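Given next, in structure tokens, is a single chain: the form predicted alone.
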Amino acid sequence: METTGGSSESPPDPKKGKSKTPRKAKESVLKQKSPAEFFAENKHIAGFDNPGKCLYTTVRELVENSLDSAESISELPVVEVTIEEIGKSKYNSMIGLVDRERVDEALYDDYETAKAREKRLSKQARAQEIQTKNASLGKKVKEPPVSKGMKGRAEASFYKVTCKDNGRGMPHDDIPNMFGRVLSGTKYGLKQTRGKFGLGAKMALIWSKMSTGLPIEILSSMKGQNYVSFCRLDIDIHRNIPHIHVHEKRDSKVRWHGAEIQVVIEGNWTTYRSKILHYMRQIAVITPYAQFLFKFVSDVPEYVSLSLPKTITDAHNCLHLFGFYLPCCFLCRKNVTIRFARRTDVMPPVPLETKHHPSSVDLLLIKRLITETSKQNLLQFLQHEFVNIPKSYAERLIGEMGPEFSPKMAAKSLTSQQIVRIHQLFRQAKFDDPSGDCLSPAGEYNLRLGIIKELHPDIVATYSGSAQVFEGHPFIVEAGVSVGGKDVKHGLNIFRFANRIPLLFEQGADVVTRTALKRINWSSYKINHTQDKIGVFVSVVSTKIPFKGTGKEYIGDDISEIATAVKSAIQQCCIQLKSKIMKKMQAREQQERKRNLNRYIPDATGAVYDVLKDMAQSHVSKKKRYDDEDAELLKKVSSRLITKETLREKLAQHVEQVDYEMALEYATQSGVSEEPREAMYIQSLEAENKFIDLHSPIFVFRLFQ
């Protein structure tokens, strides 16, 4: 039936869809995040990107740290790092929960239907036979690829990390806020720091919590002390908070100080086990008054079902082991302990907390420095809050501000137009220089000494520059370079320091690395770069590092003063190196030469004699006269006075006294004068003994009292 007139109402069209009403905006609420749990979301800024860097990371803070407490009173360095790794069944049982095993299968994500396993079985198969067969024919056996193998995701590795030294220790009410409130240390201010974000064990606390949930441990002693202080915590990451287990202090019979700290992390040591050791390596050169010992400690089987043999050895072993080609992956799970001694018990000075140079605040920090201040006047405030500002330059200073300033007027009143204008005329104004009497450098008495001890190279030249200023801040630049060693690839191997510590990662945008690569001309120094074994090691301490990188992990190349100075220590040593090259290369010539005429001696002597018998033969027969000489010379070639073997000894000093005077002119006309060196080392002494040490670049004289 049809319906006319325009108020009847048409049924809906199914075809078309609800009409989209917008939505309404959700109001935002302001939220506010802790430092814990910024770090958390953000831990590749701190240095944890992944598992097996995390493990490195947390490594390098708890030795950090250790080096630091020991130094901080006047304590040689005794530093022992484990890294234990736990297997899944004992993960477990830490933290209370009980294997269980898979009921539905295909649930997980390495998951393989019969048919596809089948397949893949039977095409790893025939990879194995063809390479049998070529190996059995004497033909180059290539690595298959990688095989896939099953979808699947690698299991979690857990490791157990302590770190133990014999440093300060730690009060035993300080510990907990010390270990589990992030941005709380005894760090912070303007000095030269091994550290790089004053996080030190937080960080790896934030990364046990968030990989494993386990607590860490710490045990602390001071000197003096008749306890032990014991503590297990974790964090509130929301709340930047100590959460508590337990917190107690415990009897000790062994006098002994310094920390213990054992923190429980997911990690990977097959992938960063090289970086790891080679931090240990590096370390150990650049602190050889320190004593390291390494260990790595697993229980985890050599040999894990994965996938199919690379090599024909490897298949050949499996064999050997389970009687059939299993598809198996060989881990290298060996335990590992390197002990690295220590060479020298001098130590490099502590150093100096520092003031601001004004040439390097900001408005922030005027502001912040003002605050905190204890002087009462503008005056007072200019001269004790900033370096190289004295009494009559700070009045100078003032009258330079304008009339609304004066050298009476209170430092606290300062108006926010005033300490800009304070701020535009310390960016205007010329100041002095900041000296380096705060900073700490390795010393190139103990840098000579850790390339010796860890690379033992056939030459070594080492150079510390002084003291330069990039942006107010004071840096002094240290360099060595190496020709030859154990364990060092041909080529250029570049060995980089910032404050003490060994940056290892991103080396190729370095200073140091461009640098040497295309700003010094090798073969200028007799060096060859692509085929010597060259080491070369800079080191640079400053009260700020110009790091570049969220990670901080290379110096920029962008600031002249600090690519100049580094250019320059380098060139310094590869003139050194020179000297010693071009000695050693005349010994050589030296050799060559006396090998050369030292081979025509038994002719010659033959040759000479043959002659004087014939000649004194003649004189006798009367059939020639000589002269008085020659008849004397031909008398005893006659009574036999003079034979071949006393010519022979004759022409061989002759060749010596040749050698010495030709050397000698070369060294004259290369401008090698220098005797060779001798190595001379102190041995350690007890700790009873008093003595005063007297610094040399090339050696450290110790004046016993």
Given for the second form:
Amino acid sequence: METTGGSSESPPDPKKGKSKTPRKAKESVLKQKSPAEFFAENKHIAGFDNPGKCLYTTVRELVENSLDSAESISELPVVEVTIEEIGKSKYNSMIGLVDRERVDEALYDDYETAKAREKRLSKQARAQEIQTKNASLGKKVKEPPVSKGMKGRAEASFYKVTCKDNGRGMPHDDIPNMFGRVLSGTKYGLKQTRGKFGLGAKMALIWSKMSTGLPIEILSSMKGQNYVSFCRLDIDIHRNIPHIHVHEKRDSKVRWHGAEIQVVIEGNWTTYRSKILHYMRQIAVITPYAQFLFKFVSDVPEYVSLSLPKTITDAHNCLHLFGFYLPCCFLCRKNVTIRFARRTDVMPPVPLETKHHPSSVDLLLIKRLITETSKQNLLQFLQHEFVNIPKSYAERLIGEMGPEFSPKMAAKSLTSQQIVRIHQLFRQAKFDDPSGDCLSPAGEYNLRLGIIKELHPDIVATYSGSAQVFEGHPFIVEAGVSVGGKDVKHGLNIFRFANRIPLLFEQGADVVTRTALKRINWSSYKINHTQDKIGVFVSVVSTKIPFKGTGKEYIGDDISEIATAVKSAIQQCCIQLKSKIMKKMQAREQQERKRNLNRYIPDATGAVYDVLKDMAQSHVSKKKRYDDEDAELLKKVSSRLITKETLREKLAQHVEQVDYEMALEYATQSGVSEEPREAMYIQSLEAENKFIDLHSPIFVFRLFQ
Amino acid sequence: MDDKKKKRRRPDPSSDEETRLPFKNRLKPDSVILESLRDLLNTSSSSASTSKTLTLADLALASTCREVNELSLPSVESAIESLILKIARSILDGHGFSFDVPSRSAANQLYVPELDRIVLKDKTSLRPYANISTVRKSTITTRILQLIHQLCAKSIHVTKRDLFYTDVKLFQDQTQSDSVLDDVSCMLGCTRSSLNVIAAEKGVVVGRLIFSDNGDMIDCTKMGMGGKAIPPNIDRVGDMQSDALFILLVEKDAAYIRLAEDRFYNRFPCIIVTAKGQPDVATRLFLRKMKMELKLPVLALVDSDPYGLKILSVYGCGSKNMSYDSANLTTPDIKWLGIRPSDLDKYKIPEQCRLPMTEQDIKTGKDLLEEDFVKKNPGWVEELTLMVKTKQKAEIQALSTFGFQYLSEVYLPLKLQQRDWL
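And the form predicted together with its partner chain, for comparison with the form predicted alone?
Let us now look at the entire complex, which starts with that chain.
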């Protein structure tokens, strides 16, 4: 697996080297690199570290593009993802290569020497032993994985990833550039989006070119188009331009809008299976208004896994069994079909594009805004190209800049020095914080639904913070905390979302993990953070998420604004939970009170009786004198009129009476009030949209037709 | 033999010696130091003889306070019996039963400056059986009462651990039985030792002291290096004799061993006591008995951190947990000899041997500044303020940077010579 990962990176390099050096070497050693080349060489920056991660990131980028696309036209997203495993011979036939038998076996890396064979066999025997041992212990474990010789180790596995959505689709003519040119995109504005750099789909294409050499296929149709655009293209990495194989309009039989993208890449399903499934599960949590269908189609004949009982195939996981993945284990590669049903039709509003906040701009950005602006003079430029600079404030700012500035001067005539002055003032002057209106948080409702849907917790609380600011970018933190549920681990289960995409890697350093583990005193909310099944969901949305590291994988713990907001959001949820937990504990106490009170009766009465008996004895033997009243009692003890049983019965009666009184009191106090009922969403059978939504940050206007 | 050792240790006081053991040259001959100690002894014993020890009854306090007395076995027995009879009658009448237990919470404590110790106020809390939150405790209380009744009848002593093991299933862990034991002694109005329950030996004593333990005469100068374990039942200790000039109270075992091995008590006649950390009841009783009978001044050597001072306060004013018996457990007028925060700079303790105080330390330090027993001594307030300000602490072992014997050879003699105690 790793050898192929390494070797797959090298092919573009020598090729490029050969084609370039003979021509250019004499002129200069200076070379230019296209963005595509850069990303091909540094694909880990975009999350394409190894074949397994590449498969994961490809799925992720395609799904996120689909969601963005559907949301941009206020359509409830329907996303279908299929990963199809492609066997070697099928792959060869796809690229038109004839299968060749090995002649010189010892030439190959995976050639098994006699010694290695011995080792492997003994290992297999050991594994088998464990299996039988487990089986004899009555553990429900599966039969030994069928290893198909030595297939797999150095052999790459190929997958066809298909992602189909009901989004906006793409204009016919733009398709080549949208896929075949790195760093070109539609999401560059200052706006809360999932994707940001116009990299995702292109990286998938670059990876497919690097690993399989097969082109990407795009089917797309927009609303109102009576045709479907079909495009098959790959990318000229050296020049960063699309290389089009086919680009045509096809007749459309069904009314469909959206895009379907198909790419064949090298990957590793067995090691990244759980990550991909986790990703799907979590994206379903944060987007409950979307419907996902995820399929994995294995090239292992279906009947092999079907012949096994379902319990075995479901519970199977090579990693748990052996501590490593057997790439050849067919159980790890069984077909998977998961449907994540839609739970609501309430969609968060589309995030609005906003203007820059003066405190967040740098020199370059100011220069760019000046060249791009349509405003004539400085006053208008300040007023209209930034948020939170009203006219009067702009005038004051210009006055402060110095005598060489005037409101009427042309914005484009500003010298570099003058721009530096503006920048300085922006840094120092006080501006109102940007509002969170341009953001589109998932919403407490959606978060709650997602949690309930995926975890089925006993109780859940959600909280949505108000907008706050970090370096001129507004952000909103929302949190949900759940307790209990099925398929939930004991202890803290942390789910992180940034701009409504799940973050799965680098969990340890993330601000949410750190906060939940270190800064929340769970016990003060009556939550046991090692025993209870706790789900912590935190979603951060912002026009700019301050990701740490290269990939979009975690938010650093060093930003105190975000850390405080996360902490208070989680605490707010915990406060809500606490009262519920207290109520539950009270109710449980009610049920268990009598049992607990009765439990100690033998101990208490036994101790009292023992003392009485001792006293009675010394009374009889006249060692000690007692008062008349006491003497009478002791006489009864020695004549066995009062025994341990008498005491026990009397105390039990008392407990009974107290318990009855307390139960009555509890009932009158708590009354018959029940938990407020929650509205349930039932998906409409005919999901036909007969309305138009007009979105504004504050409300949604729905026009029924 | 002792003299020989000394000669070997310092053949000639060269300048090299000075860099290694700073301040050594400031030491005057032992005879001068002894003179200053004799002064201390005279002033302390004269003050002790003039002022009669106050008791709670002497003061007309606004709030009534609870104090316990040493009770004889039969009276403990009859106290338990009458309590049990009351309970039995209550059960038979169908009322269940409940205990009226004096509260030992912080809110129920009172520092009495005249006595210089903490006493317990008279608040009590009801511990009914038929209540989910107190059912366990009241059951444990009955069980402990019964066990102590047995002890009284047989007139034997057991340790707290023994007591716990008689019914592990009910008590679950020893802290529970221990705390109920304190409740019981408080409820019966007797000291814990009157219940015939003792704690395992923890404290040790070495030095110029002779006393009788259960009839055997013990000479603490002839107890080897480890010293004599302080006997848990103080009532069997008597006939204390000593030619010591002072009692040296040491917080830690390590410093104690150093002093014991160097036979510090032979150079400066003294009695060295340690409880190895937080003092137990036996050590506190023993210290008080020594102080009262021998009329010696007590000097304390503790770490320069808030906990050192806290330990000092437990010896001096009593712990909150056992404030009901503070009259018997506290030793008045303990002098803080070292290591004090001001010593860190005075003795040029290198930076690497000082530790930064943690948040928790600083908080404890600030809390201590609010405590009455600190406030009454302006010198202590000054030292503690310095500690909180510099945010540095140091253990007694920090002195070992100048050599393991710096403590016994230089630091303590110099401190004594300068009468540097608060």
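Numbering follows the first chain given and starts at 1. Note that the coordinates shown come from a computational prediction; the quantities given were computed from them, not determined experimentally. C-alpha atoms forming the largest set that superposes within 1.5 Å between two forms make up the rigid core.
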Legend entry - Rigid core superposition, Trp522 Cα moves 2 angstroms or more between the two forms: no
Inset, instruction - Align both forms on the core first, then report whether Ser638 has a C-alpha shift of 2 Å or more between the two forms. - result: yes
Inset, instruction - Classify His245 as shifted (yes) or not shifted (no) between the two forms, where shifted means its C-alpha moves by 2 Å or more with the rigid core superposed. - result: no
